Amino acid sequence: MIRLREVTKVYEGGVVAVRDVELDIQKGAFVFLVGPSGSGKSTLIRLLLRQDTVTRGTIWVAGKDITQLPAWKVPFLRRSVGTVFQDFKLLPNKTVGENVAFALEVLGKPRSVIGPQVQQVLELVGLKDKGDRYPRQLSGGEQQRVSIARAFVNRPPILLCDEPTGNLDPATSVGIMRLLDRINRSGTTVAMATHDHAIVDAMQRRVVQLEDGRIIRDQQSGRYETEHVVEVDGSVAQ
């Protein structure tokens, strides 16, 4: 589903991002990409997205070489990928079914199709009666699940999060997870970068480690940090 092969991203004044970077992530996974600030995490998910080009490598997303793929072909490479970030990027002025109902408007869907599709979204995320109020009218986990949402209600196989959770607290954190887990085992393929070591530990699922750019652990069912022992209640990912 996804596959880098000697991915490196130099940005100008020769800062290395990310370093030789190989990794191959199967259809139905979900992985966590971990690491302190700066060690590449968001960059490898900004050159999946083709935000930013490698500066040697491939990148694989959905079978396509996207290191290849011409600058009008991007925007039909993103149908295929659902994004979620740390600072929700709701429109302030559309409503929730509104601000959901848009990811499928520029795609050209019918209203026919629209209408029930985000209806059965907004239900999915715990949203259903909530769909005519605005963003400032909710609470940040409110806001992060009609985010996710909006990048879920094309059902693309893929979907890339950054920091989810960073600007929430233990608790809403903790349902937000619960969500992603919920939309990973319906199929779709879910990496996602994060510095809580809490949530990682908890889920039990494959961590990439970075550090420097360069990846310096792959483990299928691991901790955030080999050495770093949290307790917590493992029924995040129930």
Contents of the next structure:
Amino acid sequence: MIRLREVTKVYEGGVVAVRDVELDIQKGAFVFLVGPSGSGKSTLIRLLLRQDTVTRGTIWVAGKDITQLPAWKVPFLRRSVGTVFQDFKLLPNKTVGENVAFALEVLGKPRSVIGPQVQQVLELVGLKDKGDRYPRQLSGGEQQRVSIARAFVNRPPILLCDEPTGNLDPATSVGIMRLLDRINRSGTTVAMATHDHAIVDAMQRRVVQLEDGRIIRDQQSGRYETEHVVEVDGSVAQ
Amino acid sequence: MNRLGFLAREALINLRRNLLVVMGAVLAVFISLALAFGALVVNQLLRINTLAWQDGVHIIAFLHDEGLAGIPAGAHQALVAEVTSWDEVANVTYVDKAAAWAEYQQIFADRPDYLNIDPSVLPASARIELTNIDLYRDVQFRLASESQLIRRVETFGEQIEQLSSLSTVLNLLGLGLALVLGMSAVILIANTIRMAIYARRDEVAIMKLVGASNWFVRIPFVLEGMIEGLIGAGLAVATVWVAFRNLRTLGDSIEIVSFAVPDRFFLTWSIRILLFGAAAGVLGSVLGLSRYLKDEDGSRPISAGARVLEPL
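Could you please show the structure of the form predicted in complex with the partner chain, as a counterpart to the form predicted alone just displayed?
Okay, now the whole complex, with that chain kicking things off.
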């Protein structure tokens, strides 16, 4: 579903954000991108969305090389990739229902499709009775659910999440992760950048760890931190 | 249809959010187009009151009577036929002595004391309409060479020239002002669009995130500029119409000046002014968007104030 080969991104001023990244994410997978701030997680997400272009290397999304994608085709890429951000990115002057419907309106979907589809996705995220509320009338967790509903209302095959629980308390974060897990179980590939140790450890999914723009660990059913094992002779092995 | 409705709604939201700036832009379009339209109407009035003042007649050649020494019968018709064949001449109307007397009687119908004259003193004449008023001197000279038959040549060329040059000056002034104000209107619209983009930067970012095409994002802004231009042009057309209607009512009491600008002229130019207003609005929008029209390449995010905007 997603394949990166020798991907390097150097920003103006020579700052290397991502260096020679090789990564394969299979269809239907759930992958955590972990690492300290500045390790390249968000840059990787921006590259996958073509908000940034690679300096070197190739990225395939759903079989297409997006590094060669002409600018006018980028919107088509984004229609197949839902995005969720830490700051929710909701429109304050639109209701919950309108925020979700907005994603379908810009795609030119008819009203007859938008109404039922919005209702369906609001039910999925547990907000079916709050469609008429404004974002300011919702809790942080509810706002993030709206953001997920908007990202998922078009049923994209890929969902990219950049610190979706970053602004939420642990209990609310669990609810959001349950929702993302449910979406993943419906066949959607989910890649999530996070700092949240507890969630990564609890979910036991694939973990890709970045440091200084490089992948230093890629582990199935991993934890946030590398597990240190103390050998019998007293040496420490990873 | 739903998509069109969505785009139109977005454009109206833009207009409502920047109402004061929008009003400024509309006012600028209104003033410039009202000036331009007004100049056109004044020019048309001058044309009507100069070229058409004499029923299209630019030169009158008064003729000696046939039968006088050296002027055979049929000389008048021969002259009319010859003058008609000249390239500079569009039309010649021959007014014989009887018709001249009838016209005289009609003109002085309310002055019976003027009618006590010998009708035979009124000469026949050839009333000449030129293809181009600037050629009146040439025609005047050629007619003068027919000295035997021509009694006197009268032209309205000088008066027409004076009025024409006045009309040119007025036109240049009006159009110059309209051009300068038109440019400022376009710049104001461009500025309005930039402010609208900045005010809606979050929505624009979200639209792009969910896969809206670049043109889909731009169209509401282009529509906004077009609506501003159309409203300004509509106000200009309405103002000039109302002003002219009042002028015409006032002018009904002034017999020597005609305000008979045809409705067709108004209609044609109203449509042109409206189209021009819409085009100026679109041009302003495109200028406003030009900074954001570059297709995204990701490596050059555009800063807008403290925030960073992706190119539209």
